Structures are given as C-alpha cells and as structure tokens.
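A lone chain, given as structure tokens: the form predicted on its own.
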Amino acid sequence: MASSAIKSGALVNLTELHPSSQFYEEGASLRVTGKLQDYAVEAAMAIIADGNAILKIDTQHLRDLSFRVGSIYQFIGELHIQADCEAILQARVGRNVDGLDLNLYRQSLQLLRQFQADRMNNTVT
C-alpha cells in the first residue's frame, strides 16, 4: 500500500521558483513567503511577489485567513505546473507574517542550507 503522508514544504524563496530550478517540479510540496500583490476573492487567488519574483497562490482551501494588500504572508502547499509553464501553488496552509524581516528570512535560509549541507559532507566522508 502506497504512503498518503504528506510532505513538509521545503523552504523556498519566490526567486529560486523557475524552470530551471531544483524546486520546480510538479507536486512538490513548498514553503514559500513573499509580499501580497492582489488577492481575487472570487477565483481565491492570491499573488506574492518577493523582489521581481511573483507567484500565484490558490487559497480556495484556506479558511479564517484574512487577506491584506502589502502584508506578508507564508503558504505551504503543492506546485501545479500550468501547460504554459507558469507555476501556482496549492495552499494548504497561510498565515500572514507581518514583521517578519524578508531580508534576515533569507539570509537564515542560506546558513540553514549550507549547515544542512556541511552537515551531509560530514556524515558521508
């Protein structure tokens, strides 16, 4: 019997989110936070962006979570990769963020990740 669990969203920013990525794939399970650009109520679709990357979010299945223009906001969900090749995440989980520094959020993501990867250089020699 094939495993139903649920993956964690790996920790993403909007800038690393192109064709060419690691992360860009179908299904994947992300963790992506950014800025709100616009929010369509009636389509359920948020737009963030973080610099000049911009990502789609579906918030159909979000519930108890307010929308603001301009605040920041944190989604975990799967990528569906559209035919035009443009990506949209499928939000299971958002909370806004304000007051969070992206700045200091992103440098924390680099250290985590080149730990993350001294420790594997570590374990392996």
Given for the second form:
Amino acid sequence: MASSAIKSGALVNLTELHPSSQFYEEGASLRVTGKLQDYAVEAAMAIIADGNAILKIDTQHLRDLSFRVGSIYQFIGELHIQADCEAILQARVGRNVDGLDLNLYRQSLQLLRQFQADRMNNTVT
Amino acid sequence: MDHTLQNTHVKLLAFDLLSLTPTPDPATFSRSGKLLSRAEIVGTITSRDHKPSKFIKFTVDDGTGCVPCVLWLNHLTSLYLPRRDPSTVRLIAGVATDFAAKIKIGLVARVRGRIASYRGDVQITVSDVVIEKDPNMEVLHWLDCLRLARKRYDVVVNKS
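Form predicted on its own already given; the form predicted together with its partner chain follows:
After this comes the whole thing, all chains and molecules, with the earlier chain placed first.
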C-alpha cells in the first residue's frame, strides 16, 4: 500500500526541541503542539510557542486551516534545519486544538513513552 | 493460546498493533500469548486514497506509528456478499459511503475494524469510523491503551 511509506510524526514538546535533542535532526518527522504567536500570511509562516520555546512552521501545504493568534495548534511534518541552525517544520497536517489540556497532554506523553519503551524492551528480550 | 480477547475490539497504540505476530489463521494475530482479531485505534488521518465504489485507503498516525486502514466501498458489486439480503447489503454500502465522506486529512479519527495483513504488513479493515472533535480524546485513548494493557491485555490468566 503506497501510503504505508508515510512516516509517523514523533510526539515532541517544543521544550525538547534543541540541537542536542534526539528529535533535532534534518528530515525528522515530528508532531508538535503550541500556541500561535505570529502568522505571516504571505510567507505562510507560523510561529508557535510553548513557554519560552518557539518553532517556525511552514504552512504552505496546508489547506482549510485558519490561523488565529493565541489559539493552540498541532502540526505534523518534517523538520528542516537551516544553514544558520534555525529549525523549521514543513507541516503536512495541521489542526486547531483549542481546549486541549496541555498539562494532561505532557504528563500522558511521559507515560506513553515509558509504556512504549517497556513494551519494546519486553518484546526484544 | 488465550482466546478471551479474540472477539473484542482491543484498544491498541499503533506501535503495538504494527508489531502483532501473525498466526496460521490469517484472521488472527497474537500479542503476549493472546489471540486478537479486532482493534480500535485513534489518531490523525495523514493520507487518503479514494477509489470510488471500490475502497478508500488511509493512514492513521497516533504519534507511535502510522496504521494503514482500508474501508471497502464495493459492497454492491462484490462477489463475496451474494448470500446477504440485498436490502442489508445496500444498508452496509450506505454506511460505508457515509464513513468515507468523513475521512479527511488532518482530522482525528477513532477507527475500529478487523486486523488484517496486506503484503506482510498489518492493516485494519475498517468497520467503524468516528471523527473526534474534542482534542483531548486522543490523549484519553493513550491512557485507555496503557490502562487496558496493564490490567487486561498483559495479564496472564492462570487456569490451574
């Protein structure tokens, strides 16, 4: 099935996305969540934030998504690291997630990762 | 092998579903010694390939993996449903067409269906699609999967 080649976007918090992070890699497929801080219509470039961490999102491939500063968005796409080491996510999927309980999301993500790691270790051993 | 979950839609994360082990019966897979045939997943629809009156193939990404799904739309022409009452077949075909219209890239879907294998990879043959509007539902599904795995799916029943 052709669509099986589509990579899963690894769940990552913006605060974890720094140059020494395992997720900070050219071409990495990621799913990021943050509050829309700014949106440049002509460049189709969004900036989302989570605390002090920010990330640029290239939204040129997204359709039917309206952008409202202050709303929370989730994007799935590929990370591209520019020559100046700035990272931009080329989004292929995006949605407004206003109403998402971010504390529950972050805590659940930790539990999910622990479960996945335990399960994979048990499967291997 | 434990058959207690064989007719249940087990809630699984994608990485778990995609690592199920095939059995000699193509309709059955095993996970930790338990036989499974149906699953429920929740995630973002990230691709869609629609062949009208034939099928719609799509992928559901829950952040741990991408699950290929196929929803058949050929009920009115399929040779495999001749023994069914024609009105029932039309009803099933109508429901499937309604599901197909809901499947759009970027939406979060709860998908139920039969676990199947296609060219060696696990996929879901879809029987139900619900579009989730509440952004917390995906997180709640993660927690459901974790709770059920620890309290039910991973529990070894001692029959002695």
